[in-house]
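Coming up is one lone chain in C-alpha cells, specifically the form predicted on its own.
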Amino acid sequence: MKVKRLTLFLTMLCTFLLASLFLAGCGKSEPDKSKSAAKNDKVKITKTIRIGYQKNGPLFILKSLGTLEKRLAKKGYQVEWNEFQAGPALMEALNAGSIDIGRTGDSPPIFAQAAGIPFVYIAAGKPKFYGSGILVHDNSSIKSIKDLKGKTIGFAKGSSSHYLLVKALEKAGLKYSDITPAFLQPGDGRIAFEQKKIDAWVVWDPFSAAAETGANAKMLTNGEGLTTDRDFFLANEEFAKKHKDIINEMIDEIKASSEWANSHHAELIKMLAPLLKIDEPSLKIAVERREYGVDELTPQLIKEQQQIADTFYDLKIIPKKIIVKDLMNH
C-alpha cells in the first residue's frame, strides 16, 4: 500500500515538473522572438560622419532642426557636428581627418588646395554679398575705400574676407600693401574693432549685423560687384570616393533645410538667436540679406573659384597656381 502511494506520489511529482519546465519554456521564448523582430525592425548605428560648420551657416541650421540625424540613421549612420569660427581652421580639419564634410567660404579652399589639402568640391551655396562687407566706426573719418590707404584693417586669413578686400582696393585703385593686415578671427575681430584696435573690420554675417547694431559700425561696402561670396561644401577626398550616396543624401537635406530658411524667417530667427547667442534685431538683419540653398558646380562658378586663385597667385598670397577644376566633384 505505502509503495502504491509512493508511486502514486513520484508520478504527479513528475508529472508537475514537466509540466514547468514546458510552461517556463513557452513563456521565455515569446520575448526573444520579439525582441528579435525589434533588433531587426531598427537599424543598427555603426559608422559616424563627421560634419564640420560655421555659424549662421546653412550646415547650422541644417543641425539645428535635426532632418538629417533621421535621415542618415536609417543607413546606420550618426552625424558629429563640429564648429569653426571660420574656413581656414575647417579647412585644417579636413586634412587632418577630424571631419568628413564641411561648409567654407570661398577663399579657404583656394589656399587649401595650394596647401595640397586632400579634399573635393560637391557642392556650392547662393551668392550672399550682402552680408559681408567692410566695416567702420560710425563717426570714423574713413568714408571711401580709398581712405583704408595706411590704416589697419583686421580679417581672417585666408578667409573670404580675404578675397573681398583685396577686390575692394583693386577698385579704388589700391593695392594691398596700402594697408595694414590685422588677421583676426571674427570674436577677436569684434573684440579689436570696438576697441578701435584696428581701423575698419571685414567681416560677415552674422557677425556684421551684429556689430551694426551693437557695436556702432556701418558697413563702408558690402560684397556687391566685388565677389558673389558663396558658400561651399567640400569633402575628405577619400570619404567622397567611398560615400556618394551619403553626399547626395546630405545634399538633399541641405536644399530641403535651405527653402525651410527662405519661406520661414520668423521661426528662423527664434530659433537660431539663443544659439548663435545673438540678439533677434540682428539676426533678422542677417536673414533677410541672404538666400539659403544649393547650386550645382557649374562652368561659370568654377570660373569664379579660379578668379580668386588667380589673384591670391598674383598677390604672392598663394606660393603656387592652382587649377581649381581639378578637384570638382563628379
Given for the second form:
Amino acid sequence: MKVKRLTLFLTMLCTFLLASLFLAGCGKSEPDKSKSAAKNDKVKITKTIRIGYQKNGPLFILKSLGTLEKRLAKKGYQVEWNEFQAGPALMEALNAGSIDIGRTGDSPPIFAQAAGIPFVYIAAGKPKFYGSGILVHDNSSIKSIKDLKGKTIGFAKGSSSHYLLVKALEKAGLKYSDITPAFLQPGDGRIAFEQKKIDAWVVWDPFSAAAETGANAKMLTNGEGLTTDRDFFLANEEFAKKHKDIINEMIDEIKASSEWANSHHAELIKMLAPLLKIDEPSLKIAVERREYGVDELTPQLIKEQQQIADTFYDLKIIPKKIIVKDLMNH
Amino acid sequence: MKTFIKEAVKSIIPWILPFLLLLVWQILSFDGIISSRILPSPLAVLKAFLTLSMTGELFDHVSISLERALTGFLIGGSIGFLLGLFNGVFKWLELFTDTSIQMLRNIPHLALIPLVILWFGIGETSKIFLVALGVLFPVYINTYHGIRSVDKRLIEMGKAYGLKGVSLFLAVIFPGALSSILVGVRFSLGVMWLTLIVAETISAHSGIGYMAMNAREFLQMDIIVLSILLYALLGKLSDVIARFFERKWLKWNT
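For the form predicted together with its partner chain instead of the form predicted on its own, what are the coordinates?
Let's see the whole complex now, leading with the same chain.
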C-alpha cells in the first residue's frame, strides 16, 4: 500500500513538474519575427536585430507600422521585437545582451550607467513635458506649488516624475523635505489618488490624461520649464560599435514613423487605444499634447540629462556621480 | 569529551556547503570568469553590507521590517490558529468555512495590491494586512491538520480517565497537535519575510523588501544579492527559533 502511494505521489510530482516546465516555456515572450519582406528581395536574411520596446513609446508605433522590417531586410536583417513592462527590466536585458537596441524614459539609463551596464545613447526623443505634471483633485485646496508644503505626494521613486517634482519644488522655493513622498508605481498611484490617500500625484501620459478624464484630476503644473522628460534610444555598446549603419537606418525609420504619428492622430489613437487599454478621449489628450520625433544628442541635451543624474545623486538614488556624456559620443 | 567534539562537528557540517559555494563564487569572480555585471563577488556584497551597516540604513531596514513582520505574524498567526482550532474541533464549521479559506489561500498578493490600497490605504496597515494574510494559511492548515490527526487511541484513553471538553482538549488534543502547529509556525515565519517583498512596494521608505525591490529598480546588483543573502539568513533564523520552541514544548514527544 505504502509503495503504491509513493508511486502515485511520484507520478503526480513528475506530471506537475513537466506541466510547469511546459507552462514556463509558453510564458516566455514569443518574439515576433517578421520575415515577410524578405520574399521580394534578393538579399538573404542572415542576421537578427533584437529590439526592446515598451507599449506606450515611439518604437511601438514603428513596430505597428512595420516599416523597419522592410528597410532592414534589404541589409539582410530580420527584426525581433521584445516587449518590456518597465525601463529597468529593459536595461537588464541590455546588460545581459538579450537585446541590441531599446527605448526607455530619461531615468533608467542613469541608473544603468551608475550600475556599469555597457550601453550607449544613440538618440533622444522630443521633449514631452506637456503630458507630465503634478495632478491634484478638482476641488483641492492646493492652488499653487507653494501649497504643496506639508502635503503627501505620490510618485514613482527615481522616475521622471520624481525629477519633475524636485524641480517644481525648487522653483517655488520649497525643499524636498517640505513634502511627504509616497513612492507608488503609476497603477497604484491612481488608486491612492482617487481614494485621496495622497494630496497630489506626479505622473506622465497616458496616466495623467486618463486621470484628468476619469478621476477628477487637474494639472497643477505640467513639466514645462522644469524638465524635458524625453525618451532615449539606447544600444548595447558592442552592437553600437559594430553596426553604426544599422543604427542610423533605424533612427531614420523612427523619424519617419514619428512624422506619421504626428500627422495621423486619429489613426494613432485607434491603434493605441485597444493595446494600452485606455479610453480614446484620454488617449486623444495624450497624443495631441505630445510631439513624436528624434533629436540629436546636442550639448544642451547632454546638459539636461546630466542635471537629472546630478539630482538623483543628491537624492542618494544613485550611489556615485556619473558623467552622462561618456555614453553619448556616438 | 568525545561527544563534545561530535556535537561540534555536527554543528559545522550544515555550514560547509554554503561556505564552499561562497568560496567558489569568490574565486570565480576573482578570476573574472563571472563578470561583476552578472554576479557581484562576495567581497563586493560584503562591502555593500558594511557601507549599509555603517550608515545605519541596514539596521533601519531590518528593524522596520521586523516590526511589520511580527505584527502581521501575531495577527495572522492568531487568526489562522483559531480558525484551524475551531475547524479541527467542529466538523460543521469546517464544512462551512474550509472551502472559502482554501480559495483565498491561492490569491497572489501582487494581485491584491490595488484592493489593499483601496481598503487600507498606503500606510502601515496595508503592509501588515498582507503579512497577516500570508502567515494565516500555513498556521491554519497545520493547526487544523494537527488537531485532526491526534491519535484516536490517546483520545480514547483520555476519555477513559474521565477527561472531556476543555480538559480533554488541553491535556490530550492540544499537546498532540502541537508538533504540527509548530511546523506551521516555522513555515509561516519564512512566509512572513517573503510577503514583505510585495507589501513594501506600497509607498514604503524602508524595510528589507523595499531595499530589495528598490535595488532591482536601480540595478544595484550588490544590494540585490545582499538582500537575497539576508533573506536566506532570516529564513534560517526563523527556523532556529521555531526549533527552539519545538524542543522546549515537545520534550514529551522525543
